[in-house]
Each structure stands twice: as structure tokens, then as C-alpha cells.
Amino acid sequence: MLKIRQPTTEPRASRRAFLAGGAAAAGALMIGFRLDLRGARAEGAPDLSAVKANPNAFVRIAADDTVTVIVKHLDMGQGNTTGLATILADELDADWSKVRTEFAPADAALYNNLLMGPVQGTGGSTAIANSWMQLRKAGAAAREMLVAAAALDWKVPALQITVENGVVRHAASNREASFGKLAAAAAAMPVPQEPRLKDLSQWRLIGQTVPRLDSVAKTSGSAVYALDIRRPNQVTAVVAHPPRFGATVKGFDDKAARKVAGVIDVVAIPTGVAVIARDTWAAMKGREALSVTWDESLAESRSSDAILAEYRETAKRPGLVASQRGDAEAGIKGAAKVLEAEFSFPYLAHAAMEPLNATIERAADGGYDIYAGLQFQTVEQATAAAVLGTTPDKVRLHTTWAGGSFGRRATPSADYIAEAAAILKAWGAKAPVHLVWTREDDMAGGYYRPTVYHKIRAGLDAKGSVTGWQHVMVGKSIMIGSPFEAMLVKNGVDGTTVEGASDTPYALPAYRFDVHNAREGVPVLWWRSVGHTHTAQAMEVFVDELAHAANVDPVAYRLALLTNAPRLSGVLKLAAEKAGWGKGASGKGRAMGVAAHESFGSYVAMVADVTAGSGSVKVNRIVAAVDVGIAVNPDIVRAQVEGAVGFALSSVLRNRVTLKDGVVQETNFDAYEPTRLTEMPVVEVHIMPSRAAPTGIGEPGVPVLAPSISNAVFAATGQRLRSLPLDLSGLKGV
């Protein structure tokens, strides 16, 4: 049913569930789930189009006219709060000056991620995705409500009722009514379970560049993120965690740590030894005074440079059979040209403006409520529950805007909310404590894209085609030993740490994809756009290794191996089109490369115009082209494109997370700098016009970026690139 609320200041963070039912309970913490953050490509994804209406659970329209889209998914940046509302308002044909977002309760029997089984969170470039029909038809179904409710008291053919912008009209006898005027009777009509939805020529919002709707709210300050929440006297809460990773805390004195001012309290949990202190300059304060004796014997202390040494003997092995067509050794044997290579890659850090950080108190009721730019619901609810040592319905979750993720926030583990649930169980939960981990914690304190490497070898014959490839790659799995082990890892083949290489869309007539589950102490997780961030760069380089060894045009060379890949040669051409490929951006140690790539089921290539040499690159320009289906808001797919550009610029051209015996070497921006505006280059997006249902372009940016600058930098110098970040040292001037 439609709800009927005046409207309220109360700060969403504090907002407590407000549909009928309340949050459901979880269960056992990911017992049973069937999760697949690889989306729309999952194998046994459900039918979309088969979901049912249920407006009552996403909209809400109140007295004062306004339309509230309920939204299940975080927004921590990439825009699907209004991308959502978006569909859902276009369907109902709202105003869309009154439509407003609030993020929903935790309740997975509701706001599940149709692509991800019966567990509510954001991943995987799934939002639009997933939601897509829901969204519709919730939209679609409020409005033959609004229809049917007036109908009923004008006493009118309801097919005589149009609705337009938030009004409902009865053009012969000149009545019409607003959507407020109309709620409280919608809300008694039966809910359609399949409306008639809209054809494309009758949208008005779908496909347009519509405002923002938390462009205001963020640029005035008014935005509720976790860092600004502030509840009744809120306590702050910082953790001492170990230097190496595996290490626990063997024993501690916090007697200096006690006498800082405003230290309020010092106490052990899982995790380390957390400070507790009025606020947080206190809470750090007093962690500097703590003396805690660390027990490292089984803790990781090797350096990053071992540890690669140690993948380059692993890759010498054949290893799990990842993806497999064809006799490659064969076809490499019988060539008239072979041609190896190998890549590797470091750890990342996810390095998100808004630290991590989470506020958590035990109510009057005995229940905890939670607030944290959360991103897995109900992984988060369940850990939290098993940590207090209650029941996941006792746990109530608010969910804040947050300042990026890029992954780190969708811990299997729900990592920094258990700390925080840690703390308060510790403490006694005297009041409510603010968690709050600084840039150096977030930077050394765990979780990382993983360490990678690859080794390829090709045959080609006389003509240049393809006759073998070998492919083999080393790296730990995020999937083996979390909870998600038994959906995502298929004969010890962890799928995210394998997409975009063993699923290559080349037709190559013998392929062979071994890789090789590396078993080291450093936390790993997804890191945007997850196993594509380095297998689109192996790929798409060699590729372009090939390409120049057959002395055939990369585009070309690509296009006569993507005749069953019509979507991706379709960006690939557009791309190099709009780029002007073979006509500029030529000159002294000036050129293009070239990269595509698809993921998480959209489709992107790009050109980079780059200026090389003498220990430099100089990105000057990239031309994207994109195919994302319908493209819901076309702004937000260019910006999101823009941000990828941004956000993975200073990963090709220097940053990584090194270790020296176990221990973080970078813990802020000073030695993991983050691209700087003034070498921003300029980016045009280009959107393939669609009719197939929408995908995700949170993270389909990233992959093609680092492979068209590696190509860009070797038609300009001659000299490959092909490990990240870019070893400019080595570049000669031309």
C-alpha cells in the first residue's frame, strides 16, 4: 500500500523502518545464500522481468505531494539514488522536482539484490541492473493505483485517466487531483502484481539528463554521511591494530594512555586494543601513549618482492584449469612465430575519501542500532548480531551516504562493523561509540586488491593469426576461506579472480587458462571492477603484442577476433571513430593505443593519446565508448566513466601498496598519491545507443583504461609496458 507521512527534518541517518513487517530476520551469517557479485553474467541469474510489483516496499507518497523512492542499494558516490528513482518516477510519472531517495532498512526478504540471491547489498555494478523491473513496475503499479483510487471517486472509466508530472487527470469532465490528494485512497486499492508498463517512446525521464537529486544535499554540507553522525552522548573510538598481518595482541599498558585528557576508557577485542575518549584527537592521542606487545608468530613478514618471486616459480607449474578450448601447446608448437610475456601486479589500496568508520548503540528496547555507509546489509546485520550475542532482527541498520568504497566497504567478513560491535560489547555499551578508523588505519589496515601475475605465450602463423595461447596466473583468491566460497569458487577456480581472461571474448581456436590459488597472509578483496583490473591489461596488451608482430592494425587485428562479440566491437569501432584513430595524435614521441574490454556485462573501449619519453607519460586525452544497454541517465554514465579515468590513473602510473618484512610502506597520500587535476586528461564518453536492458558502469571504466596508455606509451617509444603501475624509468626519449 502507498503510505501517507507528512514530511520530516528528522536526519535520515536516525530514521527508523518505516514499512510494515519491519526488517526480517537474516539468518546464519550467509548459510544458504547464493551470491554471485559477477551480475547480470551469473550463471542461473533469475528472471528479472518475473519479479512482482510491490510498490508499497519503494515508494511513498506524502500529503505534501512528494514522492520518496525507497532506495536498497548504498549510494557511495556513483549516483543510483537517482538513477533508481529515476526509473521508479518515470513509471509512476512523477514531478520530478518533489521525487526524493531515503535508503531502506535492512530486510532482505524486501530489498534483496535480485542478482545476488536472497541478500541485500551493493556490488558487482548490479544496482541498475537488478533493479531495473522491480523499479519499473513499483513505479507502474503506484500509478494505476493513483489511477484506480480516482477512478472510484470520480466515478469514471479509469482508461479515461491519464497521469502526467504528478497530477491525475479526467480531461471530459475537467477533474484532476495531485498525487497527494489521492494517496491515502490509492492505499486501499489492490496492488496490481503486472502493470502496464510504458513503452521507451513514452518516457520522459528514462534516458534523460535529469538533475541530480543529492547534488544540493552534498555541495551545502547537508548530506548525512557516517563521519557526521552524532548521537547522545556519542564516545569516539579508535583500535591499535597489529604492524603485520596475523599478529594478536600478546599483551598491553595503557596506563600512559589512561592519563591522556578526554581518554576515557582502554579495551581489548579481537582485532587489537581499542582507545575509547570523548573525541576522536583524544582517541588518538591516547593510542600513541599505548604500549601493546605484539605475538607474530604466525603473522606475514615477507616482503612484496618475495612474495612476487615466489608467484614467477608457481607460474613455471600448470595449474587449475580455468578455461580450456582446443590443444594450445600444439598450436604454439606449430607456429611459424611464438611470442611470451609476463605482467604483475601489485596490491591496492581501495583508499576512499571517507575513511571507514561506523557509529553503533544499544537502544532502550535492547535492541543495536547501526549507523555506517553500509554496503552488504545483511552480512553486516548478521555479524553484528553474532557479535552481540543476539538475533539479527535485534540489530536495526541505517544507512548513510558514504564517501566511496570501491569494494572496501563489502567485507565478506562485514569487518569494521564487528570491530565496532566489538568495542561496544567490551565497553559494557555505557553510550554510543563512534568507530572511527584514520587514513593510516584504512591505508595499512588490511584488505587489498590482490598481488597478481601473468604469463602468456602465443603462436601465431604465417599470416599473423592466432594458433595457440597458454595463459597462467598467480594470485590469492578472494572467494577461498570467506563465506562465499561455495557460490564463487568451482573446482578451486575462484570466478572473480579468472573474469576477463578465462571468459575472453577473442576467438582463439586453442586456449588453455591456468591459474594458481596463491596462499599468503595479506587480506585481499575486491577492488573496483575486481579480477578485470588485471586481466583486461594482459589481454588487451598482448593482444596488441600480437597485433604488431602480424603487423596488422589493433583495431583491425581485434575485430577479425571479435566476430561472436558484436556489442564489444560495436564500442570498439565507435571508440576509434570518435578518436580520429590513424588520423592524429601523431609526432615526436606522441601516439594512440587502444583497449576493450567487457565486464559485469557492459561493454567498453577506449583510446588513449598519450606523449612518452625520457621517464615520462603524459595522458592527454582518452575517447571512451560505452554500451551499458539503456543508459538510464546518460550524464551519470559519462561522470562515472570521467571518475574511473580519475580513480585509475594513479594506479597505471605509480601507486601500489608494497610490503617490507609484513609491514604497509604506504599509509597516506604522501606515498600513495592520488591522481592530481593537473594531470587529468581530457575525457569524452560516447553511449551506445541500446534498447537492451541496462547494466552497470560503476566499474567497467577501470579495466580498459591501464591497457590503451600501456599501447598508447609503445607506438609512441617503441618500448612495452606491460606490468602496473608503468615502470617510467626505463623510457627513452624519441
Contents of the next structure:
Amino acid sequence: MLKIRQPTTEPRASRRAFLAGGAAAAGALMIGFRLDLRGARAEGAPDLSAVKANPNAFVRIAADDTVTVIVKHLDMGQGNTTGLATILADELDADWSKVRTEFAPADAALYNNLLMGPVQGTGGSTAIANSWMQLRKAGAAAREMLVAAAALDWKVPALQITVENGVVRHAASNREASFGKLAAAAAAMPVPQEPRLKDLSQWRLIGQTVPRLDSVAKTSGSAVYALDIRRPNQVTAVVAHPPRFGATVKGFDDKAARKVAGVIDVVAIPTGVAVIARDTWAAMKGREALSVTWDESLAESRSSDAILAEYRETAKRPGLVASQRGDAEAGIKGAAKVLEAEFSFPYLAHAAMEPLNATIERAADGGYDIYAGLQFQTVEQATAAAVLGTTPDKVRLHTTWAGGSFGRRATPSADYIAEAAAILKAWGAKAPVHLVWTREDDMAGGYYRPTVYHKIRAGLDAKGSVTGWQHVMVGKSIMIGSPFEAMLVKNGVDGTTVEGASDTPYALPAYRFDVHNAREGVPVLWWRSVGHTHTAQAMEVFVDELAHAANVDPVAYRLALLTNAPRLSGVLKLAAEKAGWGKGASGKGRAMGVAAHESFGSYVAMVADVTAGSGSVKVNRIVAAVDVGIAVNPDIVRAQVEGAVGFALSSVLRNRVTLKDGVVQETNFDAYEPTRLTEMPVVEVHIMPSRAAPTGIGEPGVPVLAPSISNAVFAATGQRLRSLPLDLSGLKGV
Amino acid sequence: MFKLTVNGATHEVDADPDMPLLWVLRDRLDKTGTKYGCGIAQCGACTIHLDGQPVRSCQTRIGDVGEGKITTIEGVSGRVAEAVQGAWRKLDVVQCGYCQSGQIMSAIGLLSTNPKPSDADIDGAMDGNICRCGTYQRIRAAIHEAARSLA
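Okay, that's the form predicted alone, but what's the structure of the form predicted together with its partner chain?
Expanding to the full complex; the earlier chain stays at the top.
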């Protein structure tokens, strides 16, 4: 596909063409790709209970009694290794202390995400939701196979055999055997297609607090992340990327770089110039000594302010109608009171603690091995194969622990994996290559949460009820231009852009949501909770404004509009009750604010208690209530919500990626500072008891934080801050 | 050629004196428990102990280490280390876990000199360690838990 060998010649393929090439190759496999971000409840979603039991794909029992659960998802901190193992181990009646996990290889036939069609990947808070029945059946089938083996060996009826805590027992004959003793014989038993599943009263692990399976490795320095991969003779590569998105290499001088001690080679690749060295430090020094000139004729050279100003103009025109009911305009015309508000949102970097990196090598058998925090295996495998000029089956993937992701490790273009493959190819695969992005590369590398603008007008009648709601949004679609466009963009509307607003659960009598797809050259991507990162702020702050305009308590006002949303109402009431809503004094610098939002099939409400005024906001306490159906690991559910608060708080208070004439200004944690320990509020998480099938919690804690804080700031100060990050400079004392 | 004492063992390393200890440990000695996060001492993921004191290895030049004894997460031991790691496990602090080597090294440093830290003491010792997963509530609780177990 790409022939760039001589480092001194000008690469002919532009970054865009390269990405399109890789993506097109991946796209060939994508027929039927379906990303049900709303989880298993979505209309047309697959029947997850129809999945066949396949214990051999998901569990391995060794003679030493260890039970290894094969995890088909990436664990980037959300704890799904523990969660997935819990589901299987409970149905298996395994001894939890003997349970281990192993990341699955790339195999879309065995390990596809059942909510993504034929694609192996992690995202949309689907790991637990899509695996629930699959792993219950796998565990139950393996249990029946162990029982069958024991029955045969002991010559007793299977029905008289019990299993508990990793031991198979026949009480009447006083015989027992551990899993390990029976494993070999059990493997020869037929696989039951429809094994009997436990009743929820029989669960011993699901719904209980079990120790995380990754705690010991991650507190002793022994957990292996992508950055820790050490292959024999491996070299490290860092890449000089263009300063502006869409620019390409025009030429470069590598004389000085090659003189840096430890530098081995310098090669041109489609995305820049790679310096290959014996270690990371030498590679970074080599890159500093490199001189590159860029062709910026196709580059994005606008500033982020200018892009947002264009959005504001665009929003004055009607866009694509994403959803409509009743006549919103007529409703507003006849209203007693009309409110109007605008919200803007900056680009955001994911800024995971572990910068992007991957190791790739050519194996003796002519195939390739890739080691990384792989999040979108089917796409990554196909894209690497296309770059390397081979077939996907020749590319073996080894998924490691990931030091965070928040969406960044799953790109439709498999960007950094493709880059690693391009370096290996350009260099002639002389040794394993570890591509390392520095923090600066990671921050300036694009694939941001899009910058977005919302404008809302709504009318209220004399009683304060909504008569009409007009909503216009402008932002760059994540999916348009990706291999998933045909499947996920309907009539020009990208569901991942408008989710959480166009499908609002509020019973608005007349509603119209218009969207404009912006087209700037800045690559954008899902960022923990995707469209909900901005739609929840726009919806939940504006509903709060309506409540105040109607002179109705914000919780009561929402509940009146949520008569058809019992689960969302449920968490809203629970959070309000646990927070002591309406009981404390409000105003004079300290107050509570509330927000509730559904995302990915899970329901979250938060009450924020803040102290605000004179240019500062301190979040004292967050009380959250969540409904995730059955909480497989309640403590991990709580941890994810606590973490969502810590993760998202800095985006409420200060984080933004700005472009000046196309150049990213914030390239490290000094200018893009994540939340720090001293800023962390007390977080209380209450879980709604439920018998519904489990949904995810990796993302749903994020959307409600910003509006609950914004609404609390208003209650405390009377000043309405809508855009993110909150403009604290204008906040006056009270 | 530099002679380094890491976790009690001596290593000879041929490197430029400017080379940060972080990359010496990770890339030359394969001690990968110490993490790279920012390279500018903003995040604390690279925290190690130099003669028992927490330092940012990304800002510590190999040429400046001299006879100093280096301890990394792989080699840290003793009563305080056990209490801290035990508390981290008891409360399941970790999420992605990438920053936690540095968090733990900072917490051990704190509790080694201050066995009963107040919240303000914890703020002072731990505010330089970023956790992007936002596990701070449990980090604070685990430090108090470790202090209780040491009392």
C-alpha cells in the first residue's frame, strides 16, 4: 500500500490517504458492524440470551486447580477482568482464590463483542452487558462437564453431585475431588448447549464484594502494561509528527540525529519521521536533533476560537433534523416565557496516564506479533495487516494491561498501531520495534473529544410547563469519514454526536433537535461517555434553568417530566434522598445542585454540594445514585463512579485543548492538569437494587458531574455558568 | 560508566550523565514497575526512593545519583511498605493501576516519616501524584488504613 523506503525522499502518501487506506482495509471486515451504545435494551439489539455455551473459549482449568478465565475485553482500569471472571466463576462454583484471568487473542469469531456484531472490541460500557449470558453459560457448562466427569468416574448419578467452592462432591458415598483432579476428564465430556443457570438466590459471587483480581499485580509493580513489554533485541522508536493536523513530511535532515549516541536509524513513514534507537531516551534525543520541513498545504491552520465562532454562525441556520415531535416553534411562540441559552465545549484530550505505545515484531514463521493495550482488536489486526501487506490471520495480537484509555486506544483508524507497523515495515523489521509516544505526542496527537456548540430555546406556559423546545447543535461527527459511517450514520445524523439530547427522556410536548456536522481537520474521537459529555450538560443545566424560571424545585420539576422514565426517576429520588436534598440552606456561597442522565443503558443521578464564589469552585461532596441492573461487583461499580468524578472534575474546572493557528497549545500536565488529590470531593455511591440484566458503569458516571456542579454553582451564587470548562474568572463572591 | 545500587543489587550502566534515572531503570535495567507519565515532574508516576526519600526519577540524572541507594516498587520492603501495599489491596484502590507504583512510593515515604498523617499531611505529600482514574478517595482512605495498621 505504501512504499516509502528512502529516508531522504519525500513521502508521497499524505496522513489522510494513509489513514483512509488502513481504514478501508479494515472496512472490508466491517459489514454488519453494529455499535449498540445504548446497550442490550436498544431496539433491534441482539438477543444476548441466545448465545451458545462455549466453555472452551472462556475457561481453562489446570491440574493445580487454578481456573483461568479468558477475557475478551481490554481492562483499562474499569475492572472488567474481575467482573467478567465473577460472572463465569459464580456459575462454575469456583474457588475465587484460584481464579486468574488472561486476555484473549484476536479472534472475532470467538471473542466478538456481541453488541458490536462481528467485531472484537471494548467500548460503549458494554463489556459486562454483552458478556453476561455468554459467561454465565460458559461457567455453567463447564460445571456440568466437571459433574459429568465425576459421575462417570464415581459411577453415581450426576443429580446427586454438588459443587461448591471449587470442589465436586458426592455426599452419599463421601467422595470429593477438586476441579483440577477432574479437569482432564471433564474436557472430554460433551459440551452442554443449554446448561442450567443458577437462580439469583444461588449466586455466591455476583452481587458480593470480591477482591479485585488485579490489585496485587498493580501494587507490586509486576503488572505488565504495553510500555513494559521487553522483547529480545527490541529497539525504541519515537516519531516526529507534523505540528498541524493534515500536514505531511516535505523533507528532513537526519545527520545530527544519527550522531546521537544510541540512535540506530531514521526512517520516513506516512505519519512523520521515526527515530529508532536502543532506548527511549536516545530516541527522544535523536528526535530533538532531527530537522524536518513540513508540507502544510492541506493542514488545518485555524485556531480553536475561530472554529467555535464558525459554529456559532452555523447554529443560526436549520440543520439536519435528528429528532422532532410536535411543533416546537409554535409552542414557543405561544409561550408565557421564553428562555434561551448557549453552551460551548472545548476539545478534550483523553490524557491517559500511560501514553500510547505498542511493540511489533516479525516472527520466525513470517507472521507478526503486536503487544499493546489493544481495544479494538478486529480493526487493529486488519489495519496492521494492510500496512504490512499481509492478511489479518498473520497478525497475532497480545493484549496487555492498559494504563487508562477513556476511549483513546480504540480508534477506527487504529492510528498508533498502524504507525508502529509502518515503522517496522519501513525499517525492514530488523528487530522488534517499540513505538513510544511521549506525553507531548499523546496530548498533541489529536483524536479529541470534539469541540461542540449547543443553542437551546424553550417556552414555558404560565404554570411553568414546557410548551416547546428547539435545540441546535454543531460539532464534528466521530463516525463520518470512518469505516463505520455507513452503519452508524443515518440520514447524516451520527448517533454518537446527538445521543443524550435528541433522545431525551423528558416528556416535552414539542421538541426539535437540529444538528450540523462540522468539517474541520482536527481528528475527533469518543471520550469517556462520548456524546453524553456535552449533551448531558446542555440538557441538565437548561432543565434546571426552566425549573428556576417556573419557580419549582429542580428535583420535582424533573420528576414531573420523567413520568415515562421510572429508572431515571428512581435514581434521581434516591440521590436526592441520600444527599438530604432540600434540607440544607441554599445560597450564600454553598449549595447543592442536581442532575440525572441515562447513558449506555445505565441511569445515574448526582447531587453536588459546592462552595462557590470569587473566582473559585470547591466541590465538597458528590452523592450519586446508579441503576446498572444487577451490580455484578458492587464495589467496582462504586469505584467507577468515584473515578468518574475524579476523572471528569478537571474537565469541569479547567481542561481544554486549544489550537493556535492549528497548533495544539497544551502538551503536558502543566497546561492540561488532571484533577489532583486535594481537589477530590467526598463521593458517596448508592446502588439501586435491581434484577434487570447488567449494564455498564465505565462511562455513565461522567455525564452528570458537570451539570450537577454547574447547577450547584447557580444555587450558591445566582450566577449561571453553562459552558465547559466553567468560566470561573467571572464568578463573583456572594 | 556508572555504578548504581538498585534494590540492594549493584549494576554498571554506561550512559550519558544527563540520562534520567527513569529511563535507566526502565530501559537499561528492565525495572519497569516505575512508570513514565509526563517527563516533567508533574505527575509522580516515576516516583522512586533515593536513600529512602521519594524523588521523581524523570528529573534525577544518573550522573547525580552517586552512591545513593535506589529503591523501586519492585524492591521496596519493610513494615511500612507492607502496611501500604496491604491497605491498597484491602481497599481495592487500583483501577488502571499505572500511577499506583508512584502513589505507593510517595505514601511509603510519607508514612516512614509521619506514621499518623492528618488529611492535610496527606494533601502535602500526595498532591504531586496524579491519578487520571480518580482513585484519590481510596488513596486517602488507604493511607489512613495503613497508618492504623502501623499504630
